[in-house]
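Next up is one chain by itself, shown in structure tokens, the form predicted on its own.
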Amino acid sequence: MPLDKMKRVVFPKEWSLQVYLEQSKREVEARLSQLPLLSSRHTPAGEAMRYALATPGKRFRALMVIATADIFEKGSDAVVMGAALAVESIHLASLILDDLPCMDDASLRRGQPTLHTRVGEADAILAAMALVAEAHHQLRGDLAQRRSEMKKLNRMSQVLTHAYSLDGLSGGQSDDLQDRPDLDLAALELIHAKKTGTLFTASVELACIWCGARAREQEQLVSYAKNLGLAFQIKDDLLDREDSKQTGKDSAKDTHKTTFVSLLGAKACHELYSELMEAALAQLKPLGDGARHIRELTHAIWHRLN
């Protein structure tokens, strides 16, 4: 569908906040069953990128996109909505390139069998590749912009291209791969910014700057995707010694890393994780009643299980 035809269900402000929160999942993972836009051609890596797409996701990252956009009265905007989509084509390439044997060499992600497992990795890189692209296409879509609208579009273009560059997701899961058993929590920490950190901070940074949030603004939301990201990577380390039933996904593939829970034990981590959690949290409270939805859309994550 045309980015300039994609218009968002506007939800009463009454509804829950629940609702409005699986209502938006849903929007999103329809407009996800329509892509690729790029080619109709059927290849094994289009397939593959299909298959991608179709597989059931919690989606936070779009959402968080959406979200911070309602801030601002435009989260039905077509461009927010193009911008999730984007976020979320970056991250779906991120795990299936984390899961190929060269990596950590993953047999299940949610709940299911990782993409090179059911294509071979061949397809599955190339499947990686175009949903990169894609999201640049979602992210410019096909409207005919006014120069101003033009300028905020390229801002946004330049956000996600460093989101998943070297000094992004890139280069963070190479830093990751390293063997470095002398890793100390400061050092820790600036890998997990970058791997995992970079996309909840774009996700804020893109609805921001298409949304004309002031400078104050972006900086409380971006302070707060931080620690956001940061909590994320925690539970991630904590989920790991976890049962793959409960998870989704293979178990026990971070214990020849240094992780957060192996540097400073479990019980730390879980005291950490709640502290991040309401640091994030706190930097919302400046934004008022505005920021509902994104105060929602956190504890869930919060609380996630998986």
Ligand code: IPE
Second form
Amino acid sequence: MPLDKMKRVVFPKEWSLQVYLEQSKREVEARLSQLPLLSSRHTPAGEAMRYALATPGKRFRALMVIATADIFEKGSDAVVMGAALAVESIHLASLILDDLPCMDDASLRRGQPTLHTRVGEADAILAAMALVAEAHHQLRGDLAQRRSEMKKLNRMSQVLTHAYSLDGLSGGQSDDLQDRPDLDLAALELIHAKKTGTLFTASVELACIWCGARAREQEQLVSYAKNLGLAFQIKDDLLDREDSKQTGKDSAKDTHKTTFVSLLGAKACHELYSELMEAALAQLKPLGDGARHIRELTHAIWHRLN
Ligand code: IPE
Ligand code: IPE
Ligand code: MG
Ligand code: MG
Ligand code: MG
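Form predicted on its own already given; the form predicted in complex with the ligand follows:
Below, the chain from earlier opens the complete complex, with every other chain and molecule after it.
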């Protein structure tokens, strides 16, 4: 069945927020398992994509789209799920490329062998490229049915494209690969904002555009996502020092790099991490009870162990 035609579950108010997150994640994963929706899905690159999609990610970016839309009681819209799948697909493509020998040369991802070590570099790269195409396909959905929404969909498409552009993830990843021992905190913050932050800000913006959020609400949510995105990469850098059994990734990959941890030390990073997460939560306050879903997600992100 086309994803467009599948109805999302509308969550009863009395369901606990934890169940909400679990159910939403299950639903995202059910839909990811159907991708790509193309007849050529059984080519080697298609199989590679399916292997990668099935690995157990936390799906935080998809959940952020849904939880933001639920502030406006639109988390069950088909377009919202399309946007959630889109950001998750871009994210997964970025991980596949990030793990390649020419980038971080990683052997473990999500507790499993990295994609290129399983299928070879060629099909890993092609799977990543096809995931980017799939992201746009998911975002735009069945255009014949969505003609009246073209203005919003075009703006959403721009936001998604910007997220992985040179001003976003691709540029940030490129900067990150430069061997620059002179990096200071401000320069590092900019790299983090581009390589990790833009996909989180895009997640909230996509939902805001679709839901018709007011300018002030969108500003608060973007500011929330900026704090959270920076915090997320600082925590990721801290996790690089933990056991790979816990994180599901190779450990000590960043020892040669300038990171927040190498500049500030682990203790100060833990403190900064908490401050940024508090700052992110503070941005949600004016949104009141409607923000309960995204607040719950924020706590899940804050206390993640991998
Ligand atoms: C890892 O992201 C890459 C970074 C941007 C730090 P996640 O920690 O969200 O990875 P998955 O999707 O859960 O594997
Ligand atoms: C890369 O950061 C973030 C991406 C945009 C993929 P890392 O290289 O630190 O991510 P991990 O630790 O491999 O997940
Ligand atoms: Mg990297
Ligand atoms: Mg990496
Ligand atoms: Mg890392």
